[in-house]
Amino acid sequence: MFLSEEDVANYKRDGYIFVKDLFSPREVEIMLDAVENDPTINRYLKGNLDGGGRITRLSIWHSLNNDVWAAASTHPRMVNNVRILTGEDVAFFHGKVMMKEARSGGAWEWHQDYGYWYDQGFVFPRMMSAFVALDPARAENGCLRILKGSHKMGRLTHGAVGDQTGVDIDRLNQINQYFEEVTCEMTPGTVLFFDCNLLHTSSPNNSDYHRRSFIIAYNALSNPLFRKKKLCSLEPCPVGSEDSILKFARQPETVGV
């Protein structure tokens, strides 16, 4: 469960790594049933339109609750990972549960989270997304779709996209041929740590199973930011327990007699 030399090496060439079922079958259950259950969800959820017009649902938040989410985002498999990853301590600084709904879900625009995040004061790209996949991730409702080793390239000039913010499409059209494109389908439970100014997409989806995911971002320690309103903690990422998920198992239902 934890990443080698080798991996870091692979993550630095190619802006990108797959950890296969990082969270187990017991772990992702629960947190499906806080997607269909858990107030958090609506309260911090929005709708953004893509390019095409259609919506694209998230909801975001950016502290540390006592919730399952709290607890994904701070587990030792996910925590310890990023550290070695980015070769220091992390802090958190955003989770959120991206609702693409069968036959209904938006696309996301070709981006780097970086594009996003540069202008929430952060001074360096020393940022990642930890990806979760919830349900089964395939090209036909619309997973991720990145460019292979792009994050090198730093970042590029974003603008808007209907409600989203998307690179440059121009620039996008000039660059693509020198990069795989690779189609990330994923099982559930399988965890796609990404660096921030690799360069990503996804489409609509149009098939009949739902494509929900949870993705944390994270922030270096050593990443200053600068903006008055302060989105991300300035403190060490805290790291729960093993079974810090398992604990929000909802209990069945007593019957009475």
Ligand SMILES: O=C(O)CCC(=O)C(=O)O
The other form holds:
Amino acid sequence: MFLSEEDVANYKRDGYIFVKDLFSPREVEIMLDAVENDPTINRYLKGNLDGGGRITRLSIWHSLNNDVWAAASTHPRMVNNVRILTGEDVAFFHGKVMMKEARSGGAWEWHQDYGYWYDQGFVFPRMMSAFVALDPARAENGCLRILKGSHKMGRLTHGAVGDQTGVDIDRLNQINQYFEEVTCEMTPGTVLFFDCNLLHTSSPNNSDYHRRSFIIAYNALSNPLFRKKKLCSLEPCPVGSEDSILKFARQPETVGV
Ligand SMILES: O=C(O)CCC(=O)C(=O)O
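For comparison with the form predicted alone, produce the structure of the form predicted together with the ligand.
Entire complex below, previous chain first.
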């Protein structure tokens, strides 16, 4: 479950790496149960309009609480891989559950995460996201699409698109010919680790299938924040136990028939 030197080299070259089945079906089942029943989700829920006027719903928080989301964010399979890819210790920045419900979930415009985070005062782009598929993610239900290697351009200019922050579309139309577009179809439990300057987007979900995911953002400990309001922890992300997610099971294990 831990990434090799070759994986790290591929991540640096491409700006992303998939780890298939990083979380087990049972761990995913517990997280999906929490999407539907954990009050944290409703407490931090908000809706943003995409460029086409559709709502993208997400729930986002900036601290580790006593819940399954903290267990997943601090899980050794997660934190140790983020440390391996970053090459140093990391802090937890935020966690968010992306809803992308069947027939209603809106799009995410082309952007780099550092297009958002730069303005929050992070000095260097030493940051990454770990995208955990909770439902099967496919082209038809609006899975993530990325431009392989685009992180190497550094941060591009971003502006407002609906309620979102999107990359300058004229520039995108000029540069996209230089990169391969990868459609990130993922099975539940698979994790996509990606660099904060990797360009990515997703289409609306017009299908009959939800495409929910949990995304955790981490910041390298060596990356200072110059704003007084510190949205990100400055401490090393704690590392939990191997069975930490299972402790949040509310229901008996589903027995296959
Ligand atoms: O979940 C998605 O479709 C897009 C998410 C995204 O772009 C982000 O969190 O930066």
